[in-house]
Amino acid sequence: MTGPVLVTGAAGLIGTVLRRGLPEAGWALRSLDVVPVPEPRPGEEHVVADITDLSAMVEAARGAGALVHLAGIASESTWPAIAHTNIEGTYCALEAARRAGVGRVVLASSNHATGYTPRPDGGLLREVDAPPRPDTYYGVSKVTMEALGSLYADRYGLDVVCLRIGSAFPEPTTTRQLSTWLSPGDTVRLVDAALRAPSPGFAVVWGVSANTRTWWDLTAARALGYRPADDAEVYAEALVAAHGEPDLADPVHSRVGGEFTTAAFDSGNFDA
């Protein structure tokens, strides 16, 4: 693979990991939001665009190695903000990934594409298990994100890994969190392993770390050569102290997309 990794969202907490953690794993990065991208890298290239700009993105694609498309609302919001930016934003990275010759697409998914797909009575819940069930239109974004994935992967013959990532956050707020977190350094592993895979075609996998609580099956992540390091269960004393251990009966413990399938989250909450 020759040339950048072009990263879109680059100014968002997944894509400042990345920007700091890429280059230590060896990677050039060329950085695009629609935001002047803070405290830039030396070496680090800079595209100032919009996602949903195809020309723009085309442009910024040209000569770029791989891709790795975070950008995006990261939560639920109106269906036209989630149709526009998520769905359409989506289309146009991987157009522009045609369009310009990048054979590697990373798309960063979401368990929330699958997020009514109840707990396992016993053992860890695999991606071909989950199939799209999406909680939220944030979900839909991601099931469709998945799909023009596959799509261009088996039309166009790019590869595409989907990340279905779990919580990516400095370190878990939450006791779902003990089963969902991918912290940091992780999350750097896991975008490393995706960009490094021979030949991994079109493949969806879990994004999380090797926590003591997880319930999401990664073998088909290890098989990118994914190695998480890892492990929620440091915070677990703290988290179960300040909110009791959780009731997995309970919606958020339950379902993959824990709070996201709960009335907090039905769509009259925020469309206008």
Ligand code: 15L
The other form holds:
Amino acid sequence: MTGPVLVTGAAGLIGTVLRRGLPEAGWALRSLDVVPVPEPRPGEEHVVADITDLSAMVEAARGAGALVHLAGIASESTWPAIAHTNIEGTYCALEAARRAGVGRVVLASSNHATGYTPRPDGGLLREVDAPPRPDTYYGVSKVTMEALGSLYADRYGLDVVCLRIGSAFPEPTTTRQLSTWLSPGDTVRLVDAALRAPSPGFAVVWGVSANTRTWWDLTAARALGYRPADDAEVYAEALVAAHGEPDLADPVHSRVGGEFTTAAFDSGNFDA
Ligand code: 15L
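Structure of the form predicted together with the named molecule, given the form predicted on its own:
Everything in the complex follows now, all chains and molecules, and the chain you saw is the first one.
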């Protein structure tokens, strides 16, 4: 692969993690956001553009070796906001990649694409056993992201890897996240694997750390080359002391999307 990796949403939470970690893994970066990225590193290219501006996105994608699409609203919002930023934005990212000849796209999907999927009675949940079952309009935008990725892989031959990210935060802060945490270090390892995997075609994989309590099967992610190194269990004692042992009958723990499946996450409770 020649050319830098174009990262959209580079000023966000995950973007900031990748801006530090991907160069350490050997990748040159072109960081794109709707606001200037703070403190560009030496050698880091930076672009200010709106992901829903297709011509700006095509310009930004020219000469890139791959595209990592993170930009978007990261939780529930109104339908117009989700439809514009997340759905139109993902179309523009993929279409820009196609027009600019970028052969590989890594998409930041989410567990909320399949949020209403129940926890299996036993064993681990594979992606193939968790088809689209969105828990929010945000989840619908991630289902659409995966569908657009599939289309661009089949119709135009792009390699498209969709990462169904769990909870990508500096550390877990709830007992659900003892299962769903994706550590900053593993975020870099997962994206690095998605960029390096030889000819992945179209792939959908969970994005979580090697958490003792995880119930999402990492076999497919490992097949891409992902080797998670972190485990949320080191935070378990403190979190369980503060919040109690998880009640596995509670939807927060019995469904993939956790609290996003509860009434509190009705779109009517959110402003754009
Ligand atoms: C997501 O997709 C969100 O972007 C993030 O804010 C968390 O809510 C995360 O999922 C999660 O499920 O913990």
